[in-house]
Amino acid sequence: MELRDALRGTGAVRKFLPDYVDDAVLFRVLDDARFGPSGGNRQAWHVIVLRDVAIREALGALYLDAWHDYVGHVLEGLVPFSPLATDDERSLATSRRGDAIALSQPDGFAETIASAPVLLAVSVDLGALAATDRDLDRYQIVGGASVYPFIWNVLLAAHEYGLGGVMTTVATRREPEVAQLLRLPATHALAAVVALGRPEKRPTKLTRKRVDEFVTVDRYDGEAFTGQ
């Protein structure tokens, strides 16, 4: 696959065939996607394959519910749990779960998660970020690019093998939980949940915004940069 039709064709895929993933072609794909960046080359990252059908269930459970506060902002209006969320706001969209939980499709992907062919469990230990921005008051977001291009690594090494998947950071909510379930070290953060999988349908036309959208020239307001 030509890397500009990787960048441009490898969307979330939530629905997959019952087809068996291969462990050697599982683990080919971790091996490529483990060249990702991090900072200090520290590859912070530690991967959990989850087999056993218990554990899956308990994370399906601690996943699904999480969804249903998520649905909840989203039925508010809201952007889930946006940091500049107030509290009011965060109130209201708490008061939808109940209409979230009467949304529930036995078939969707969240109700389902459990039984994705391959499913992922990525960790980061905390001490291994280089957190440059921990001390600015707002929401931390730098010690991220740590771990987050691996996983998108592996999204785009799996379509490298006729495989599609998302990455969902749903299941953080519920982090004590999953931790103590996946038996994480203290020193680490559940990074993600990837399901991957032989797509029943593989998205071809993906929608985002032009260039000139979201980059400007010198400014945050300076003028659009158009190429030209």
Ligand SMILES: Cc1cc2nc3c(=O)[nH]c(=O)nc-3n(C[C@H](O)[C@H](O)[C@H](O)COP(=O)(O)O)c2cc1C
The other form holds:
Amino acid sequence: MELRDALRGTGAVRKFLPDYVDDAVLFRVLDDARFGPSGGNRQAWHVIVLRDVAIREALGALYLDAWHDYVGHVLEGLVPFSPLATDDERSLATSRRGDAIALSQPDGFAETIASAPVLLAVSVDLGALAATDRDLDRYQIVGGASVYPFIWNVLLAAHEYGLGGVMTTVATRREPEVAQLLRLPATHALAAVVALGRPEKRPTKLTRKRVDEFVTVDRYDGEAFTGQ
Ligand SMILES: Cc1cc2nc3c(=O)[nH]c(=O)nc-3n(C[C@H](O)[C@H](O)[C@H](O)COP(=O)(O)O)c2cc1C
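Starting from the form predicted alone, produce the coordinates for the form predicted in complex with the ligand.
Time for the whole complex; same chain goes first.
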């Protein structure tokens, strides 16, 4: 497929046909994705292909539990897990967990993630990350940039092979339990759980900001960059 089409048309897919995804196809996806960039080219990611039903279900239960926290934030009108949220906002969101659970749908993505045709857990070795912002007095963001381009490559490569999927991070809320379940080394963090499969339907029109809405000239408050 054309690169531009892939860039503009790889939307999140959360509903899959029950088709089996061949290991050889998954291997090709990962074999293409591995060319993603990372700080110092350290490639600190590790991928676990989840096959065991009991492990998948245990991970799915942790995901769903964390998802209820996410929905609690949404119900409170908050950006879920924003590093800038106040303690008061966070506790309001927590108080909406019951409402979030009541909204659960048996066929929702969070409720059925364990049965996705392909389920990958991607961890990253913190000891190999070039986290250049680690000494700043603010939330740290740079380390993730050494693993999420790879994960995005997985989704782009999957698209090329007729698959769709979504990267998810809510399970990281329950990282200690996930780490135990998957026997992650102590230096590893859970970066994402990725679900893949043949899409039931592929999104065609993605909602994204226009360039002039987020690009400015010379200063943050400079004029909008319009390319003219
Ligand atoms: C870092 C990151 C974390 C995400 N975490 C989740 C998640 O935990 N659960 C989920 O269903 N989707 C998750 N997503 C998918 C986003 O919701 C999705 O990419 C976004 O809403 C755009 O959706 P669209 O491609 O359908 O327009 C995540 C995406 C990114 C990039």
